[in-house]
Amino acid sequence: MNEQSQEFKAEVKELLNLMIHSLYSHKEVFLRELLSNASDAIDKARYAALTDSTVYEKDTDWKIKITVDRENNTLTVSDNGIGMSRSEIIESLGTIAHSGTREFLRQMQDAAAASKEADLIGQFGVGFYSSFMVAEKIRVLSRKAGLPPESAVLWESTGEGNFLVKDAIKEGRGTDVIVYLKEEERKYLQEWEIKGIVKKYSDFIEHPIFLDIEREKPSELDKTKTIKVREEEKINSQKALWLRDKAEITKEEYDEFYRHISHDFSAPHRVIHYKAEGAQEFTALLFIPSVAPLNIFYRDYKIGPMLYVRRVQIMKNCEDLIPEYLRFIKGVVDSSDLPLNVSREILQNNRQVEVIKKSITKKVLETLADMKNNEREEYEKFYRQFGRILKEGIHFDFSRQEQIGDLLLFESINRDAGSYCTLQDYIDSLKEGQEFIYYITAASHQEAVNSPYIEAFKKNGYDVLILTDEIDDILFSGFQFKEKQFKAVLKGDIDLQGEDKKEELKGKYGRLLDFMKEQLKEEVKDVRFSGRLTDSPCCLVYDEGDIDQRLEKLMKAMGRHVGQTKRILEINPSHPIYEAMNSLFEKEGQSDELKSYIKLLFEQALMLDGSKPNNPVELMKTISGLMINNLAVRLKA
């Protein structure tokens, strides 16, 4: 017998340690996860049977069986699904192949440290390992569909850092998970406990779940006596909830079904349940979650509702049914018209799928609009979780730009932190003659309201939207809402103070400005008078079409090559420093001291922008030199 002992991957060791030793009151979820895995295995086998019926024709009585052995203290969950080969069982049960594992573990550690419920099991594909919360040992016996009985494999582990894999024999295809319960967890052998967990979490599983129930029956030998017999009984309703009339479905049933398909303990924000009839017939049961999954921004996050064709699950996540900016939507779509053997390639070029996608997108956006208009507080809770994803539609769905724009919420400089306005709110409060929707990209509300770039806007009573996500500059640069163009206050030449004043200042400071341009020609694209500053002496701005600093940093962090962008130095000629510099220029011409002041202004603009000085050592020397000169003059006086 080929026997092999292997170490768990580091992440699995850490995960098992957390699950076994951290307080987690929802231990019962281990059974939900095992039943969910069994259901998935049967779905895979059913789908494979559509194209390879010779392998499965002997056994199409799909079922899940829970077996209790009180003598050996074991609970077994069996299925006749797709099964696993030796390599698959090592890969599936020895590794967590997920880019979000680090984040999951961090959240588990934080929850354990704070003695709080993590409510995370299932979100990261770690459901199987939850069984170690109640088990002292787990054995998994599996045989891959289509392979002979002697090709089966046995996996075994106590969750202490390693696992054993060896050859085995199994008559039928599928998988048996045998959980050797800890002595203090024997309650999970009780019929009422198992039934309660199945009713709570797995009642809507499409495949029948059976349990041997102990009953008393009259003895056939002596009718005056009763004997105990065990009979197999189906313990789940096996109802396709999405096919029932929504008027007959309670909120509790919707919530439990959502928890079943999403592995999320929170109730959804909204339920969208409808049936489309006509040229394209399908039923959709969709959910808007209330909490964003931790891994929703990872590249391998699975998007799209489950796709069924006449109650046969074809895909666990059908990404072609929903646009990526609505990837938070969970649910089921059951079509009457698609072929049972539909493939991903067929889906991508199928007109019927495109019709379903348009219908779902329309329904979801209409539902969000209804939430925004009639349940603003609830909508703001949703937006804090998913607004960053929703606004991606501005960039990717041009045909619905304005509809999506109407759903967006923004902080602004005229509102307290955490208070939102819509774009319509902003337009309704425009100043007379205001042509643009102004916005500033910043790391926080506080940084934005303290920024020198909005000084003239504050003085003139203009509101400025605050955008805090790194991708905002791409999304909103050039965006237009209700015929009003978005304009970044960090870019271009903005003049809220009038051209007449600029012309007057050019006559006074023109020569000094030209000298500053010459001195800073290697560092900046241009030096010009500012129409956005009222108090600060200077700032650096981007040309129209340039990417801003926050996006530039993000792209560099992603390994993208970003060329060096020269910015424009804007100076505030109303600031007293330029009167003094101009006097020095007229008195001493192009002196070293004046050159130091110009260099110092540029470095100051860098720091105001949140950048590091080009040469901190040289900057300190310049400041020290100017301080020494100033002190020397004062001492002589």
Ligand code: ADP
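Note that this is a predicted model, so its numbers are computed, not measured. Rigid core (definition): largest C-alpha set, two forms, superposition within 1.5 Å. Numbering follows the first chain given and starts at 1. What changes on going to the form predicted in complex with this ligand:
- Once you line up the core between the two forms, the Cα of residue 40 stays within less than 2 Å of where it was.
- Residue 66 shows a C-alpha shift below 2 Å between the two forms [criterion: core-superposed Cα displacement of 2 Å].
- With the core held fixed, residue 31 shows a CA shift below 2 Å between the two forms.
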Given for the second form:
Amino acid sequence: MNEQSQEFKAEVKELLNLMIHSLYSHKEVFLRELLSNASDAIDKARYAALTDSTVYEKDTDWKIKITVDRENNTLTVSDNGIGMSRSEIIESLGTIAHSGTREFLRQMQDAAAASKEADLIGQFGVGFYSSFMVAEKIRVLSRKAGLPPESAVLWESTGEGNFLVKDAIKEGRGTDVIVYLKEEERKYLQEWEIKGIVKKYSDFIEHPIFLDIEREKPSELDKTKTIKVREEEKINSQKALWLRDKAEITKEEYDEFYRHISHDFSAPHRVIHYKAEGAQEFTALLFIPSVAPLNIFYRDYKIGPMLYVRRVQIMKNCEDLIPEYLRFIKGVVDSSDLPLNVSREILQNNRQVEVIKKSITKKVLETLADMKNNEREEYEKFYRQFGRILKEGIHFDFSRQEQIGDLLLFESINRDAGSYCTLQDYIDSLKEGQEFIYYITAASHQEAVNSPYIEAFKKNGYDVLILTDEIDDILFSGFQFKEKQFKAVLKGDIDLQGEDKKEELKGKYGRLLDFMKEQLKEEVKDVRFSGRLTDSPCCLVYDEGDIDQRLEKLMKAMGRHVGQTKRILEINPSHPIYEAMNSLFEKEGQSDELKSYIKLLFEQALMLDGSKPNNPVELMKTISGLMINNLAVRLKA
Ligand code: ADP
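Return the structure block for the form predicted in complex with this ligand; the form predicted on its own was the one displayed.
Full assembly next; the chain just shown is listed first.
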């Protein structure tokens, strides 16, 4: 029988352990997950049958069946879908493929302390393994499509550490999942219970779900007596929600459908449901979620709505239908014009698909604009979840840059943390003669408002946008909105005071400045007067076009080699320290003491922007030396 016992991977054990001891009160979701898997398996088989006719038997009477055995306490979900081979069953039911599930486990551990774990199970939809909430044992009998009956495989486990796999024989193609219910979970054998769950979660699964129903019927032989018969009854309506009339669909139906396709437990922010006619005929039912899925920033996050062609599912995620910066959108697109046997290769660069993508993009952006203008609070909630993704659009979708720019929200130094302005708000409050949209990249609102780099902006009443995501520096350098260029306050020359002032200063401190340049030529690119400081004595800035420190860190973390960028030391000539240094310079010329002060200024500037001093030991010596001098002077007096 070629029997083989195998251990679950560590993370599966962890997940199973959670399931077995789960206190989750809606354990019924296990059936939703099994039906959803059965439906997926049929979609896969049907799609394969469209593209490869040699593999498939004539039988395309797709169906899902639920069978109840009260004597043995089993509930079986069967499908005639794609099935699994031996190696596939070991892979699929022995490991966890999604990084999202691993993330879920991590959250569960965090949540366990706050004893919120129960809710998370339902929110996440943990797939096949959730059946262990109600089962003491599960058997899966599967026969891969195209393989003979003798090459079926039987998988069995009690969910405690390992599973068993052995050869088996199975009549038809597909999979039977046999759930041996725990004594206390026998209610799932009841007809009304099963029907209720299917209605609630799986009514619109497009393949028929049958249940064997026991009925009392008058006996043919003796009409006065009744006999028990088993009859198959279809228990889901199979109605494709997106093809129904909008006016007849309730919010609950939309929400439930969204949950079904997204595995998200919360209701969506917005539903976009429309039928397009003209160049391309299609129906789209799209959702703007309210909560970001746990794995949206992982590589295995699947982008794109489901693609149907005339009610036949072609693909679970069609990434060609949506730009990447709208990858949070979930939903269904059902085309009337694409060919049924369309493959991934055909979809790429397909003109018809392009037309649909364009239409969807337009609709989604319009809906977001509407939310922003009319439901600002809701929009801000959305933005906190997905703004980071949406703004990629200004970089990648040049033709809609301005439209997307209009949807962005920003914190700024003139606003409290957590309160947002739009670019239009910013432009409406420009100072007389202000040419640029100023921004600062910082880890947080607090860091930004405390930054010395914005001193002059604050003093002169300018507002500065605060950009806190690592990618912001790439996205916004060079970005232009309504003909106003973005400009980083950490970079290049900032001049809020005018040229005349500079000339005057050059006359006064010019020689000292040259001496400083000479002293610091290894450390910095240049030393110059600052237009951005009012209180601090000096700071380091990047040249226009240089990559900033946060980006440098990000690139290093991604394993990219980046050379150290030399910065520019800017000095604040209105700080009294320069007056004093200048007097010393005029009196004693290039003294060692003056050299120490210059080094000290540079080290201070480094610390000001969060860098470590270049040479901490040297720095300490210098400071101690200065303290001794100062104390000596004071004690003498
Ligand atoms: P998910 O469905 O989210 O991938 P599951 O844990 O529910 O996660 O299932 C894991 C995998 O097992 C599926 O991706 C699929 O490959 C396989 N599988 C589960 N049920 C079936 C089934 N009825 N028929 C064929 N394959 C299945």
